[in-house]
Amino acid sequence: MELIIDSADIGKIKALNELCTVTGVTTNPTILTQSGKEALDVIDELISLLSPDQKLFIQVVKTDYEGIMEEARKISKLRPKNMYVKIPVTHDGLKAIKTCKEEGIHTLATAIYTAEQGFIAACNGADYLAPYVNRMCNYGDGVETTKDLIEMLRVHQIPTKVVAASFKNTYQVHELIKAGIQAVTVPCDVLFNMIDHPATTIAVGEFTMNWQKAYNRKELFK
């Protein structure tokens, strides 16, 4: 499974990829303007930190066919490998991965509210799909709805991945995960909460305690 941060926040991406094994990075552009920087310089400091293995996965802004595909030829030259298009999943959206596909450019279809929309989309070509699981939850359930997604891909056997996004809990990540979801993209507050547990600080502090009482330090070898 492929473990994706979503965020544009440079620190906290780049303590996370040293803790976890990072498969890249996933923005949109509310993410960007939240950074309060440049939105072209946040992405140059992306491609800086990301290593050539790792994806990064840029939005764009214009909506109309002709606007999409114009940023989408961009965006795809950013890096030689491993630079992903998101495309909303709208009208001229769809057909713009249509358009992606035909010319090799790397898709993410994005704002998924339904599993017929993201199955569309895998239909046109995308490579990855984003439902946007909480937001799904205003509507209904937004994991069950994903899992009815991944089950709809596995049964026509058509390779294109989803990548559940718009995550509030570790609840819903742990859910997915357990569903066989081929990738997450995670805010790095829930990654965080995923990995920290006071009761291991606990223990940790317990093991140390213990230790030194017995051997009077607080390391392995004098």
The other form holds:
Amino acid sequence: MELIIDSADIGKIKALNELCTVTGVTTNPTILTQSGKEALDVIDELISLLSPDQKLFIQVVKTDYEGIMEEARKISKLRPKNMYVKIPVTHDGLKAIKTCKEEGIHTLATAIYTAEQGFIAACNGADYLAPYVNRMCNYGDGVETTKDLIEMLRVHQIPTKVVAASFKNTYQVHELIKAGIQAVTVPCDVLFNMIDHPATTIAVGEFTMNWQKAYNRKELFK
Ligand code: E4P
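If the one shown is the form predicted alone, what is the structure of the form predicted in complex with erythose-4-phosphate?
Whole complex next, starting from this chain.
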């Protein structure tokens, strides 16, 4: 499974990239604005931070077909490989995903709220589909809808990967990993919550304390 970081916080991405085996980074226009920096500068920082084998996902901002294609072509040239263009599944977006497929531009179909939207985008040649798990909970069960999408692709043997997005808690991620999802993109705070547990810190403290009491030192070797 691909573990992706959903953020443009360079410091936290750096830290998590050292702690975990990370496939790449997803952003969207809102995430880039949250960095508090010029978006193009943050994109440059992300490109420098990631290894060439890690994937970077940048979303188009323009919403009309021509505009999406203009930005998609530019985004796809930002790196020699592993550069993905995120395109929302609007009418113009779906058309653009088809054209990108013809032009060999890698895409991630985003802002997906139903399994059907995702399935249609997959048929158009999207490489990844991003169902908005938490946001979908306003309309139904985001986890179950995402499982339906995984099943639709499996039954029809479509190779498009589902990268579940818009997570707000570890439970949502847990359920989809258990269901065999191909990829998840997780915000830094949720990913830290997946890693950290207070009981682990307490257990390590106990080991050190007992060791020190018995041997009057803090290390294994003298
Ligand atoms: C990532 O691809 C999505 O754009 C992101 O997960 C959306 O997250 P949000 O629902 O927190 O805005």
